[in-house]
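A single chain comes next, written as structure tokens; it is the form predicted alone.
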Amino acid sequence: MTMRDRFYAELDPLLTAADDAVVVLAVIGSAQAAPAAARHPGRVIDVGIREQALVGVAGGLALTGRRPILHSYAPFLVERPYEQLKISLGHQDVGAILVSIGASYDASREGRTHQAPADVALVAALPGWTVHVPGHPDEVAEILHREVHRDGRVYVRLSSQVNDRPRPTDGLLHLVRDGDPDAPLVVAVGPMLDTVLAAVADLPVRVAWTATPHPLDGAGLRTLAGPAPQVVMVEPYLEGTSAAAVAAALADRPARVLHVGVPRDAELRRYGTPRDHAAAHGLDVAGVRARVASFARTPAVERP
């Protein structure tokens, strides 16, 4: 099962879970959602394609004390109704649930109009979000069964690529693979876990993990990354998204970083798999530890 389909297998059970729960779309999903849509009539509502009216009505039954749980592609959830995210939810101070699919080019085949790569840096720039980037379906269900009983504002970024198994969702990161404390530490991001294990199979380094890269655990890197940082972020979208946290977490000790995701610098104007964009954009077993081992060749930061 994708971690869309897990996703409209939930509504049912979330509906039922949350009564103040309702669904919001804007046509896609609905067909899928049609079976939650008979259990909880009035609870599943399609606008349209119109997507600021989905984040606005959203809006709207927040303040009423409902939890709104919106889903579209990533573009059409976060880029095209960016100012009602703004100030339908952010200003007017409301929760919502964003549950995006697509995720950077998933839907790479539909052109650069189903592609966001910036998506996760555009809601880290707002204030008051934390930002769920699940790596397999059992994370997504765990997730949104979680954040359907709080109020705060949540997106979810599903993915077509998954890893071989789930991880903890608690907003932590995890170490996967131990090695030497002074060797870099590998940070993946959501699905990227296991194309990073794999990049780094016989590379001397140790590989963290975390599904919630905002708020970013700055506790959890300061200490696996100890007093002298060698930090590789690999991230399944913007490159740099994390950049910011992650300076702000070393900001007390001399750090190497790296910053591995789509780059910010070009566009790739080609339609192609999945597969093909992420090699396109060094986001393949291949591009990954090209530059994870460039990384570990450079000399480390001296200690004070």
Contents of the next structure:
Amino acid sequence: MTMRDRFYAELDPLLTAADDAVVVLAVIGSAQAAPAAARHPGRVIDVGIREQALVGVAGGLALTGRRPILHSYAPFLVERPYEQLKISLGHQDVGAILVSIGASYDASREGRTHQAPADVALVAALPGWTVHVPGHPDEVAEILHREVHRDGRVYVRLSSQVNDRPRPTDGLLHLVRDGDPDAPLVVAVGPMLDTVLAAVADLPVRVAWTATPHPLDGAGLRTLAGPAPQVVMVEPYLEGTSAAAVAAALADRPARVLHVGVPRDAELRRYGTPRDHAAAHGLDVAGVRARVASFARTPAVERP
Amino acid sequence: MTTTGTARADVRALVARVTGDEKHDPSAHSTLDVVRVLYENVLHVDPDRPDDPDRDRFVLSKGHGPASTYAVLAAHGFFPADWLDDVGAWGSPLGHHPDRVLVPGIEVGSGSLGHGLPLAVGMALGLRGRSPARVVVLVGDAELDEGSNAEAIQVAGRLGLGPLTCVVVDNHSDNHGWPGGIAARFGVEGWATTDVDTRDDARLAAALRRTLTDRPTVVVVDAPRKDAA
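So the form predicted alone is up there; where is the form predicted in complex with the partner chain?
Everything in the complex follows now, all chains and molecules, and the chain you saw is the first one.
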């Protein structure tokens, strides 16, 4: 089951578990949500293809104590109603759970209109948001069932790319592959983990993982990275999205940091498969391996 | 309903404390009668229980004219009237656009146009089946330019949101006008429509009190031209 299908399958349990939860849709996902809508009359609202209303209505629901769960493709959920995220949710000091599909280039055949690799950077630029980038359908369910009982502003980014097994969604950075404590630390975010593990299989690096890049587990990063950090952040969205958070976490020590993600300097005007796009962006096994190997060959900063 | 019985002159004096001038800001001026009548005669709100889940909600969407709302809220005791004397100052909770987090009685922080009506639609949905509360949102005729309002008008009409009332204060400030009238744009989406003017409190109150169970209501209030105020 994909993350997306798992999300739809969890709607009924979520509405059952949380009396205040309301699902708000803008056509995308409406058919899949029909069984949950039938079991919970009035608690699945489709506003039509109106994404400003999607977020505005969610803000109003939250102002009356409801817990809105919003869903659409990332560009229509984050970019089109961006001011609504800022004003109708953030400025009102209310929360919502946004669940996007499309990731960076899952909609490879649909083209640029359906792709939003800047989504995490945009959401993280607004105050008070938590961004979850799960790597497995079980993580999606775990995150949603926890967040539905809270009241914060949450962005959950689903992708077709998955890891072979679920890992803890506690918001912390977890060491997945240990090694020499002075070796570079490669941080894989969400669904990038299996790609990273394959890419660095024969490289002298350590690998850590998180499903929650924002807010980043800065304390965990400092602990794992050590006194003279060499860190590679591998994120499945806009390259450098976590740069400010990593810099802040490592501000008290000399550090070398490489950010690997979707390049921000050009629009890829090609269709094909998500795998094609990963390769074109250097986010497949070969691309990640080349960047990490080059980084690891560079001499480390001298320890203080 | 509050029973303070605020006299028209008292509220105008409070507005003058905000504007610092008897030549009122036109935006505030055009909304004053509507907001005053709402709080005197229409809304069920209690300044001692500003968080009552069953209170009626007033949403000032055209947040650039908050002086009248500030004055009415102060007149009804939501906050001390001396807050009106330094609006926009560093230490003041009252800004040129209202912030719900800072001001008791302000339900929605506004200023950027076109957010209040969609929020009010969501509030009406959130209250439906749980509370007898109404949601009354005030927008301007120029504010209706924002496409987000069109989306919200359509959604509210299709979902038949009885607890929702939209008051459009038409001070004829829209650059391109509304051929065929403003009410028609709501009517075609299934809203009940009423046109009134601001010269008669009783008629205004009657129009604002009217709700239907199966559809939202719009009250288009004809106000003096913005440039004539």
